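Take a look at this single chain, the form predicted on its own, given in structure tokens.
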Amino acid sequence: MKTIGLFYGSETGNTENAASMIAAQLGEGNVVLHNISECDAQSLLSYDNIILGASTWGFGELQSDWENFLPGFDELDLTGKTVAFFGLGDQVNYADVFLDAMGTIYEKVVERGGQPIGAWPADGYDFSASTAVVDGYFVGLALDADNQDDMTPDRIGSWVAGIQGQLQ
């Protein structure tokens, strides 16, 4: 398997700690760990498989550091590039854009050219509406550290479990 570039934005470290769970998950000599707050979108050109993590702030926006690092994808072309997509949201306070960061973020890449994995069971989940959701599925790993943060380990392993065959 080829080395995967795992870039996220956090603002309270729940982020991080999931891209930190994934990468152990993954192995660590598989994955480099990108703080977007360090980087530019160009960074993802050095990687055939990518994954990417937000979390969604407000009422469906996206997390300071990628309002910054989003718009750098319209360079890109990201044709044959691998992605995955995990997202932290806060299901009850926020049921109606729910993981909406996510959606935005997967949206931008489909647009780019990029090939995206892991979409994740919707069920589980107390919702009313997500532009994460594509034909009943989320686009990437649904996390929810507010309300559900006992579920994360177990969702973490599922996930990485289920995209490994599927990364270059």
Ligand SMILES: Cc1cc2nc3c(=O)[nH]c(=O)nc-3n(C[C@H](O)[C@H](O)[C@H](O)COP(=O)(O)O)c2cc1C
The other form holds:
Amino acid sequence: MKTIGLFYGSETGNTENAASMIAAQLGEGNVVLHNISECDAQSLLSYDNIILGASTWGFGELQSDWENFLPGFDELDLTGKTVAFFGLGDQVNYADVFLDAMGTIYEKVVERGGQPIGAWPADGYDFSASTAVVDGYFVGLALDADNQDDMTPDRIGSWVAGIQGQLQ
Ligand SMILES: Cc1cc2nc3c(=O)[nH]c(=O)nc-3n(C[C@H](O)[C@H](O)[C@H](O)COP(=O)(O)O)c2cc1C
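Can you return the structure of this protein in the form predicted in complex with the named molecule rather than the form predicted on its own?
Next comes the full complex, and the chain you just saw is listed first.
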């Protein structure tokens, strides 16, 4: 398996924490972690396997580092890149816009030619609407550190096991 570039943005540390747990599951030697506040979108091109992690802020908006990072995707050709997503959100207080940032990022990656992997069942969550749901599945791993933090380790374990065979 080739090296995976894991890029995340995090306001209060929840996404950063999930990123570390995902890296541990994949095996530290297989993953390079990037806080997107310290790099630009061109850095993605160093990897054929990419994982993108984002929390949602405002009302269905991107986390602030992602606001700066995502516009750079317009300069990228992601053809041939395998891309997995994970998102952090709050399904209780933001039930109408749960994990919308993950949906926004997914759309941009597909527009730029990336091959998405790692769709995740929407069962076990209680929310009203999310742009991160396509054809009944989340486009990536859905995590809620505010309301279901105890489920995070198992969710990460199953999701990582699922994507491992799809990485290049
Ligand atoms: C002011 C504020 C706005 C938020 N807006 C959303 C939102 O629109 N949708 C959502 O799913 N979660 C929302 N959340 C929840 C965060 O995404 C969640 O707490 C996440 O774990 C934060 O991760 P981070 O610390 O990595 O940024 C919001 C939280 C706060 C405090």
